[in-house]
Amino acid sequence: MSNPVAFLGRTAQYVLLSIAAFVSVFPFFWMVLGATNTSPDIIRGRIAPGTALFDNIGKFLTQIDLPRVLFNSLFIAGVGSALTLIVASMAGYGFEMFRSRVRERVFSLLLLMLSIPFAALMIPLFIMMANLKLINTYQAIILPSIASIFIIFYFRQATKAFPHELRDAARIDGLKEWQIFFYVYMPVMRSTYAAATIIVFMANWNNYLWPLIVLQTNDMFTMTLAIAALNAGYTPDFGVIMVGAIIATLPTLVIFFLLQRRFVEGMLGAVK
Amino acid sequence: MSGLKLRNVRKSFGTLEVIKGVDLDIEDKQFVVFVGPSGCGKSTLLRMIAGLEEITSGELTIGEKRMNDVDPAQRGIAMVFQSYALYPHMTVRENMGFALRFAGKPKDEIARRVEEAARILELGALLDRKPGQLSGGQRQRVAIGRAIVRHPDVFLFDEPLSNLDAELRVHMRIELARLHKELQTTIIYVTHDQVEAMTLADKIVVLRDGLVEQDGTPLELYDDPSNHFVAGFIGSPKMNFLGGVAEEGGIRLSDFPGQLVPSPVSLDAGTPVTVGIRPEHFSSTGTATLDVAVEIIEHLGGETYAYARGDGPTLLTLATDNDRTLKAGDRYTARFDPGVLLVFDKDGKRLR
Amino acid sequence: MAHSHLARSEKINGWGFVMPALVLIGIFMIYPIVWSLWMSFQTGRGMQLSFGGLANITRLTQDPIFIRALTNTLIFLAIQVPVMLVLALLFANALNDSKLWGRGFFRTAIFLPCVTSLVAYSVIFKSMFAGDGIVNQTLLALNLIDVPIAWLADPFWAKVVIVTAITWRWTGYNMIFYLAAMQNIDRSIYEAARIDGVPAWARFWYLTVPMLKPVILFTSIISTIGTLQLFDEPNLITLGGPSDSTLTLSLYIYNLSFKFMPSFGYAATVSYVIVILVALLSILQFFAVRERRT
């Protein structure tokens, strides 16, 4: 650092990044701290570990049927993600490997539909689910989420890296097209599937608006709805909420730290 | 009996015709090489034989059976791809046995055939590795092994050596020749490298723009090319071509206006022609001569090539009987026997 | 003969692979969006709808709450998206430096917010911005303010909280896109510029930013779409208040449909306002970036 301008620049760089990192991480710290404090202490801004942790956990467990809520969330996110991965990867593979002018048109239409806001779909979807008597069921949440255009797009982009000669080799080896997909494409593309799994699972796990509309009884609530329910009312108990927030954040946080690279790949995947 | 016949085979992609009517007979156990510049349709033709590309019109028969609409797996063929196309998630053993698994062969037979192929290709030690752990040459052998286990009637090779470095390429070329002898099956091999074609083939098929320019044994094509294109494509270094006009008593080359070159064929005076002569046909003896100015000398040790010019723009390549004393700037009299000259008309057709 | 075995198989399989997705998209996207358009011309309460022509559009122009929701949404858009993208670009640029010590740590830390669930983080922010909460305590301690700010009770500051929250949640997400794009830029371009004596700010402004244009376009479009649909944060942090100062279009649609006596037809009309806004802004951004490139 002989050059004073360079030194200043470097210092500014560290200051900027340190502030950003602090601001980014602080709410996590606050969440953990909050779980140990009483609600009045939290809204009073007490920044020290408290003694209310077990009390908060106890209250949380009496207000929320945790196993049931966790099961709901895991079931919806798990089944929904699995179906999305199969349907969307098949479509991405189909669009990329079997080219035709008509399908190219259809694909462009799908891309346009990426920007359709959910708000414009939710009313007809709600009436549709009501007519089908699916309100307050898992199906009502899972069905509309399966064919994610974003994930189809993601798989199509990733499929561009799948060597056509592998498909040719498999055809000569006597595989049917669906066998090529299951026995060659899927195992070869497993890192794409891993990255996609993470983003799809996270989206399903964190979904709020649609479950809020469709799931109506406590026994069907997902984790997000349970926390939102704790938050309702004039004096929410923040200590209890923090316990819930930790439980809701933990799965995605763990996945993130275990599979950081895949995680980022998944988010970036569609752009390249 | 697995001869192969193509009758007026055509292929179009939309309005673009890429194979424009190919007739070809390939005999059983023949090693046939399709050669030609990139875009000539040689790979497309191979893929049509494999069943990976539809045949737009015409007829393909393998061993007397019409194959146009037969599934690739049922044609009795096996294919080795340029990129090898090994399944990256499977071991060498699984790669080689994959086709047999889907053909419903019993496990012990698959194992036996894989072992047999591994023995032929000396892959025994690598059977439990995955393609990612193999070198280029080893992957190449696995790709061949995957073809061998199927006991095909016809092997198809799509530029199999082009991803290997020069040394390995020579080695694998010899391996392939040995393999052909050992397996005694028909091989169709696509390459853009005429040296591979010359060294491997029983029969070379030279393709250009979706048409067969000429087919024959390597030496037939070398000695007796039927047109300008084949003459230029086969042989290394490339044949020299000089433009000229036939006159009474010989050909006046535009780069050598001061002399007449004796013509090996009879020509009407005034006919514009192109004369071809191979670099190696120049020597220090011979009755005909060309006086040239040497511009560049290449010493290969065993041979010395001179790049030289007459009074025109054409740079000629000359073998010099390994004359190591030649220098750039020298005047040199290149001699040749007029009988070796090849004469082509203005459309490139050989005049005999 | 013309269309043989292989061509037929291509056709069947090509459609076979995409069909499940297309059927689902047809049922759960195309059908609803068309239905919603039709519904937007219907008036009435609950399921008792009748054709009302342009009545809903007239109602839009006379509905002060809609105007408020629209204005709020556009304010969020106009302030939050640029602030977030500029921050993301700055952070990415600061991190795109192989000699930076602790690079991985900073990157992970700034990315961390987008791992959180929207509901969880919204509630955490609500607690932090409480009247005597940690944010006010900190600002008081730093002598930046003299009296606590009524974050959630003041129409202006409530908007600030929402903007802050969204920016916190999504800046790292956008930064990752920029970082990835920056790492694809050939380093020798920067080396050449340094040898040519181009200062650091100019390298950023004249080299990095123009080369990132496609990614900037992409992120600004997805951020715009996201912000126009803003629902979770206002519903959980401020419930649209105080006095509708953080009410967004999505929240208004939700209220119209599921909170009050349902007014599906009118809600559908409001939802089409979002559709039109998304389309217009995407086109606008697309051309803005393309214009400057040529």
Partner chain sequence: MAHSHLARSEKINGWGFVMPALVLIGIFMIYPIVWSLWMSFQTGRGMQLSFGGLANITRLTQDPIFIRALTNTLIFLAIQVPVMLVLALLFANALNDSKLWGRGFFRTAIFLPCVTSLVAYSVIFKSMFAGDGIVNQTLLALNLIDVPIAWLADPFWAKVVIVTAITWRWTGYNMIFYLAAMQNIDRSIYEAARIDGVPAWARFWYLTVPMLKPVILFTSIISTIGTLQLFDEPNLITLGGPSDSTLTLSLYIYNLSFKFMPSFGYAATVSYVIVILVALLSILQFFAVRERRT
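Residue numbers count along the first chain shown, from 1. Since this is a predicted model, take the numbers as computed values, not measurements. For clarity, a rigid core is taken as the largest C-alpha set superposing within 1.5 Å between two forms. What changes on going to the form predicted on its own:
Structural comment: of the residues Leu53, Phe75, Thr159, Val25, the hinge joining the rigid parts that turn between these two forms is found at Leu53. Fitting C-alpha atoms of each rigid part between these two forms shows the smaller part swung round by 12° relative to the larger.
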Given for the second form:
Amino acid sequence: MSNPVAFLGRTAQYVLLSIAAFVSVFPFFWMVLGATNTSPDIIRGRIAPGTALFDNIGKFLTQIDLPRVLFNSLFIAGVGSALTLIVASMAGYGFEMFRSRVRERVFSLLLLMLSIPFAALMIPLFIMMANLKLINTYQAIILPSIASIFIIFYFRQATKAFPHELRDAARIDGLKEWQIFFYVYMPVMRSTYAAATIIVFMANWNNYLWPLIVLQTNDMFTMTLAIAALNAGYTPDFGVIMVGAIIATLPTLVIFFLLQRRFVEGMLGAVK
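Now show me the form predicted on its own, since the one above was the form predicted in complex with the partner chain.
Only one chain is given; partner chains and other molecules are left out.
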């Protein structure tokens, strides 16, 4: 017979995990049910499938230019994520691989900048974009997000597990530093890149405040801005908003499920 204490501990663990899973999944489940109901039913708190799904989808497609909005969001999130990963991984690689007297001071200064709230940077950042005539452009959204301090920190910490023997062997074979980075470092650190991709893509996809400030026409709106616009009226249709929320959630779910195995390895610092 197994140890009763261990059995009770395992049972409590499964109960807590089940409760946490339910709390995590229930908002999405309620959102899916809400998309099938009318706005009055949602306000009354109905948690059951309704018959208004196709009506809500039709209203959403008439109010939102879905192909254009999806393109805007995918372009900003895709290009922004790719540039962020390249710049941040290069910076993290450089901070860890190259020794200098001021390295740690510069890195500490970067980490200190994490304490500055974005609200304090909005006005000077907006003035900078206005002077560059980039207001209401994709560049205004993408450029400020490229040098992510958190992702630089993440890559530097992950690079500590990178086998330095591979770098030395590559140098002996005559590879230059940029060749070592692209042909040796990046393939070895693919789990780290996968985890960072999920984090960066979700941050860019769900970005709301900065696009709200610099995007000024409907044809440039992202999914977050389009859904927020649906909620701006005096009588918002929550069923339509639920449909938009589901559509906005799907790309992040696809990215996560495609990279979830590598995501776990990357977050654990695995290098294979």
